[in-house]
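A single chain comes next, written as structure tokens; it is the form predicted on its own.
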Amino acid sequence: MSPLTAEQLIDEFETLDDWNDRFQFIIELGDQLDPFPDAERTDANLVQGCQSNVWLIASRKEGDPPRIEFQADSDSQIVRGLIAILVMLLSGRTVAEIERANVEDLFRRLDLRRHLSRTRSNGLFSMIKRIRELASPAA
């Protein structure tokens, strides 16, 4: 899976015209994950809070500084692309730059919030939050 930007995100976005081409990227967006290992899919690694299953996991690339490598899947396609979205943009990164990452931001500015039920919604935050946990040095 190749990096985004939330800049290149945001334009990508701005060229569709409406939403339902919007989450037909964000299904697209999900296609691209890298296929999730079948032995991680357990209860461990499921995301709490999303009403869809969602499996996280993340691995320590050496270095200095050492980075972080997310891999995720969904088994639903809208939030297999919410979670494909936060893998672009937050692995391959390092714990600080994963903390300050403003991504609830990024997806105010992509007007998620709105388009998103409510659960979709809360789910997404949960996403936000178990990388954070899973970057955190004490993880």
The other form holds:
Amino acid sequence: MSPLTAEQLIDEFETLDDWNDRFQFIIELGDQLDPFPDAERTDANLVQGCQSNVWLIASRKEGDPPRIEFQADSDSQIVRGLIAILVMLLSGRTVAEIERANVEDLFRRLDLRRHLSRTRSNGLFSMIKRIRELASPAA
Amino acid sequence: MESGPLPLDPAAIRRDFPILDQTIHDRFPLVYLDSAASSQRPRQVIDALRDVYERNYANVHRGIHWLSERSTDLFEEARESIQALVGARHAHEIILTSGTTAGVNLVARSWGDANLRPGDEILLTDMEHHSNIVPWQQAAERTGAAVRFLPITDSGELDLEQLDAFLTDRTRLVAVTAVSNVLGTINPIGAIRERADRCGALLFVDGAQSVPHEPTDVQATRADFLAFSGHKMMGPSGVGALYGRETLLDAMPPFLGGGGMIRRVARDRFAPADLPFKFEAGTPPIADAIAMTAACRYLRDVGLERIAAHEQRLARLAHERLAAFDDVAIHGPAPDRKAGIVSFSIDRVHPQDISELLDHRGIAVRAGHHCAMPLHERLGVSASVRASFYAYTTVDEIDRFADGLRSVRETLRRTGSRRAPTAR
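Now show the form predicted together with the partner chain, given that the preceding structure was the form predicted on its own.
Whole complex next, starting from this chain.
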């Protein structure tokens, strides 16, 4: 999928003044996610703490420094969109970049916290936590 | 012309509900379709609560002073209001609890532990709320009794043809909801009572979704127990009631021990108080209980028959409007056999996405398993979306809900047909 920076995402969001259009935009971002391998839809790959099912896997692309790639999917279209944002920002980055990325701040600037239900935003932070766990060298 | 009670005027009723008159997400009038989870309450109940705290509050059944006498009188008046609402023979057959869940637990603990033996059976149904499942499972674990489940039909009604096969000489109690909190199904409590009589089983009715929405008469249905909640019937949260037949309650041991439930305490024993205090240990939710008088009066003044008729009209309208959407599957029976609850699923769409997008159009519905996981398993879905109505719900709100759902479906179905804008 085409890469999009945090700033570009915020710009795009600001052109949409209606939250229904913003949700539409988020859902369409999710539609651009790479297909998730069916074989990886296992309980072990489920992210705990999400009300909808979220599957998340990570792979290490060797190099100097190595880069971490993520794939994820959900049975909720809104959550798929949020996943797409996380993948755009964090997939293919180095461990140091992932640790440094202030994803929480981005979601705050997108005002998603106020517009997502509490269970949804808790789930979102569970996903971010899981991504960091998978990226950490110990994992 | 339709016979029956004069239709109620929800616009007039809404003037008593300040909370309904507000704009959410900056621009949408609130459409509150989640009364099955918790209803809103009228000004009269809110005023009654304030009045208790401003003028009439003291602990009940305790002090020999003017204010305590006053609050005790009002507290007992609330018990009598609830007694009248459900048609109980005696006021002391009404135990004030914290809600339906507490009522089920009280009976499962007190009656269950004293009466259930290994091999005994408790008959539940496939449409029960977790509150009317788990306490019985726990009682079964403690006593060696077994819990069985009467199946439902594909149309979401109890399978009465199988009832006789499930009622055996070992069935000690049938615990059934009067109205399903998901399907809206109105269950034939009278018919279940007759069949339970043949094997001598007691009948416990979960009235959480029925007492607030239709006339109740425990003497006519001959329910042995009936539990319900204040917060679903325009009353305060944190208070509810358990009706129990006098002879049964009298024979049951106390459940919670503490102050207020005893006649006498010695170091080595205690003697419980009489009904209803035997089951009311500790300081109750005094103000909330007292305000139940205002809630019962409000329901009586509007008329529960009219409320039931109004909600059925809304359910019929909602079914008609949703029938226009070919991908929407409504769970439960036709509207003439159900209360004002409409649950549905849309193929391959997550219920939470629907409720989240409806919320951003001002419409409050609930998505999830609605504390009825065995039922959802039977329905073949992990969750559903539920819209539920009350006396203050208007035809206009059903229209807004249906229009909102139309646009939400378009949002969720357009996925894949268009590429999202990317970096410019």
